[in-house]
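In the form predicted alone, a lone chain appears below as structure tokens.
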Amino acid sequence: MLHIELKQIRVTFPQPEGGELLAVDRFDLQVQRGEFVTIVGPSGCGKSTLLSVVDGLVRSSSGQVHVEGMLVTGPGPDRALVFQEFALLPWRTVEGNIGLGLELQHKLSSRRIKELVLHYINMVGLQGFERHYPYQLSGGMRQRVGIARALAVNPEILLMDEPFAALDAQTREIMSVELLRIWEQDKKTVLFITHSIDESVYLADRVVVMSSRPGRVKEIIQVGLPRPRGLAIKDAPEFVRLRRHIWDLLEEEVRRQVDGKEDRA
């Protein structure tokens, strides 16, 4: 079933010199219920924009995203936002961070706000660590800790921006194999911004490959990989040809980028 659309989305910018920058031109896609899709490209592609048109955040300058079929003019409980900078709350604790967003709905009591954070809590396996502050966790856990936050107010959309950019190789891993958990439990529809490409291939469904600015779509890409995964999976032969393959398609769009072809609108 058809989730998210995105329609000729076009983003420009204006510029300190005059006239605008064109950051995302004609870029459409669809993505299913409960599909994992990762979007990949250079550096300065629109990546981030693009995630923030279909929250609501910023306004494309023509286009249209729709969900379930209904026009996107803005945020809504639907969607939910995971950023690379944790954003937590340095004067909450683990649970008055996760249960920001139930108590700013207004919608349940308090008692309810409680069973559901420590059955997050439980989720994310931050036992333990319910009455600890952001600057006794590492970063892994300030990063539990922000999607435990996202999955609280049970969104149908996660919308996820480089959010283990800031982590060390080695637990970046263990949060990939942890968010797949997860997911595996209830299947929310995820867009998912990496730079890495391995772990693009190892979350996704798809691939959405982006071309250098402006950004499009230069190529998507599905993954056959079987499920649930392991980080084994990493040494597969169809694993190890797709990471080829999107290798080879951003080296040619980086190539592009550092000769200096890219569009201004």
Second form
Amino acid sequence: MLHIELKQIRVTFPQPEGGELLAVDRFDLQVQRGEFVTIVGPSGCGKSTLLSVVDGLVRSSSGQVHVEGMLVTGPGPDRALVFQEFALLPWRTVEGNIGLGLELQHKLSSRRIKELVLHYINMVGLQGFERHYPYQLSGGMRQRVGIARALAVNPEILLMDEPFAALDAQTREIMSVELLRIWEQDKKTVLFITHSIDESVYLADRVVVMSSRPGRVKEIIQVGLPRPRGLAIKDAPEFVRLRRHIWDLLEEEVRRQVDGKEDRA
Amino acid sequence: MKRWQRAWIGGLAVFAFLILWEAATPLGWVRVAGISRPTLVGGAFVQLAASGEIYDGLYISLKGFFLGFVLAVVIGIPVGVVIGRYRFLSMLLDPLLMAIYNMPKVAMMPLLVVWFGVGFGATVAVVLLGAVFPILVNTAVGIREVDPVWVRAVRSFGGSEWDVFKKVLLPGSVPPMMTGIRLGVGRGLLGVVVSEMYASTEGIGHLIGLYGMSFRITELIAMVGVVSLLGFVFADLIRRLEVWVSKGRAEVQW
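Instead of the form predicted alone shown above, give the structure for the form predicted in complex with its partner chain, please.
So here's everything in the complex, that chain up top.
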């Protein structure tokens, strides 16, 4: 069943010195309910912008996003965003941060919020850290808070903007295993932005490879690897083949970008 | 290092200073009429306290100070928030505010007397004028320096502008706001003294002016000491308030 539909998305940003920057252009994508889609692309290709458009934080200059057939005009309770920089409020405890989205709905009593928060603290494995402040946590734990905060509002769609980019390599691997474990429980629709090819293949049902700026769909790759997936799957021949293929696609784009810069210089 | 240890080390310098000051006259460095002596000042202080002169003065001065200061907070914080939040307003008002901020308010004393009358009114006005700008400007800076990603987080959860204000802008800008309040206290105290010296017949400032004019150095220093002590106590109170407000984020890098 079709869940998210992006039609001919085009995003431009006005430049301080005048003129416009074309960040995303003619971007089409259809995401099915319960599908895990990763979007991978060279840096600066507009992938984060694209996610903000789906969340409703940024308006596209033209084109539309539909969620369940409804036009997106702003943020909504059916979507929740996980940030690369975690975006936790430093003066709030783990509990307080996870409850933020629920508070902002202005619907539940603080007791009910507390119960729900506790549930999600357990889900992401942060028991015992309820009263800790973000600065007392490691990067991986902070992002667990970020994920729990998004899950707590029980969205139908999880939008993840390079959520593991600020973590070290080992933590990153563990977090992607954890993410799949959590995702397997209720299979929400996920749009996951990354610049890590490994991550994009490991997590996804489909990988969208973006071109360098202006960001367009370069190719969409079906990942047929069986689930649930352990880290060992990264050695499977199919995984290696997909990784190679995506790398080739991205290399073209990165080269184009670099050459383009040299031409101008 | 523990707090009492730090206090002790700091106290050492104060003590040494008092000893030197006390010894300066018997050692023949200066004449007592010029700088008085700590023991004399202490005696004068006790006398002024016993006669009630200090309390009467303090009562008047503090009344003026608090009224002016509360007004400064009530005006400075909301205006600072709005200017910090809306770029157009800050472009519009920054130059004007900076000009008034840096204007020597004391020089406006005669005008303030004309507007608000001799005594209490002028004192409140000077305190307000002195304190409101550091509070306003620092609040605006605090709002501007709030990490935009926090605002995005609240927005992405469907938060309104009011939610952004309550959940992010206000708590996020507390540290600079407190800096503004601390600076405001200093300016406000200065305002009280100057205003009362020039345009009042009561209050600590008036007494300072009186003793200064009649060259009663010992009493003058005792009164100035009262003002210093006030400043010290206020600064300490605000530091405590700061710790209390920012509980849990004291160690966050801002």
